[in-house]
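Only one chain is included here, represented as structure tokens and corresponding to the form predicted on its own.
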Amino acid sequence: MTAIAIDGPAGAGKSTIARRAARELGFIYVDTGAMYRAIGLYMLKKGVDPSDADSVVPLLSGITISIAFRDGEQRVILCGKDVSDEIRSPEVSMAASNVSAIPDVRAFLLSLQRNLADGNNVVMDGRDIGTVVLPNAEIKIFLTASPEERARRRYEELISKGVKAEYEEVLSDLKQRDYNDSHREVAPLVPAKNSILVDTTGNTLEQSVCQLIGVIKERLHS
């Protein structure tokens, strides 16, 4: 089996440009995010703060979460429910952002992530993929593009999805998930030893897509 680990900021792309880089390369798509941003959407809806991590843990021991794979897509299934569409507001992304800094929230996922590549060729996207997830993968990419292409990316794709946004609060609220997922203890975000860098500043999606699979199969063939 074949793991391709990619890591990198929020916003960089990774989970629209990693999936359609698995679906050409006959691979199964892993969004790791997405996983985070089922137990933040989970907190919110118990009321609970999703940086409180004594409020946080006790309730890990009452949450289900699988992935579904529906006409090659992936869909997280949170006790029962399927939320994918749900968990992508910016309020469950700074969810997600918080409840990922808790060290028992990502042992929690771990075995869950680790268990999708056992058995399957995966692209496994998230924030700490290369360096703890699949620390032996085969091949690591670290995906990013400038802060303020990052935000023009994700408020172009909030607007087209009806949700209201405000261009200057999606880059603040980005430049904050930047720092929160440098700097937490446990696992912070750093690209991994041996990682290759891909900076899509500037691309279009076809863009990035073809940049990403170029690396990808160049090292596979390698």
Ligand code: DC
Given for the second form:
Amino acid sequence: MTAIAIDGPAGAGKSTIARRAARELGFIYVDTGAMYRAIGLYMLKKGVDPSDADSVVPLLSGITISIAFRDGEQRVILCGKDVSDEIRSPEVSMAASNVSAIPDVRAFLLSLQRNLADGNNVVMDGRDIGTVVLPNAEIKIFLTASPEERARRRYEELISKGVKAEYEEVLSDLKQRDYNDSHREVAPLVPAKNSILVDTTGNTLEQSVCQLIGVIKERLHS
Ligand code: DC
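Same protein, the form predicted in complex with 2'-deoxycytidine-5'-monophosphate this time rather than the form predicted on its own?
Zooming out: every chain and molecule, the one shown earlier first.
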């Protein structure tokens, strides 16, 4: 089985690029952020503070998360319900970032993530895929862009989905999440040692997709 790890901060275009690359290669695409989002959503629904480990951890045993593929698209099933659309709100983004700092939450999702890579050729996207989840991945990419550009992309994505948003708020949320994600003790967001660093600032999405697919194909065939 072949694994391609794509890590990087929020809004760098990872999911779109990784999905496209997976389709071209005939690999499955796994979005691990969606799993953290599902746990964040669960905690919000239970009225629990997602950053309070003492409240979050005991609830994990009541959660089942699975991944399904519909028309090649990943769907996230939380306790039997497809929550793939519900997990995209700004509130759930922040809850996901908070639960993701809790070591038990990370451990809870690790086997699900590794099992998917065991049985399939995967392009897996997240924060710690190349460093922790799949340290033996054949190709590791660290995809980034400036915070302002990432915030602009995220803002436009939310608006296009009809979600109400303010650019300044999106930017400050994103900076807060960057800080949380790269300063937590367990599996912080850092480039894996042998990763290929790609900065997509100033690129159109199409340019980034082409660049990434080019890099991946070159390494796969070398
Ligand atoms: O990629 P995303 O924005 O959907 O991820 C949501 C949150 O989940 C993000 O703030 C950090 C966390 N996350 C993580 O800690 N590790 C991963 N492999 C994927 C996401």
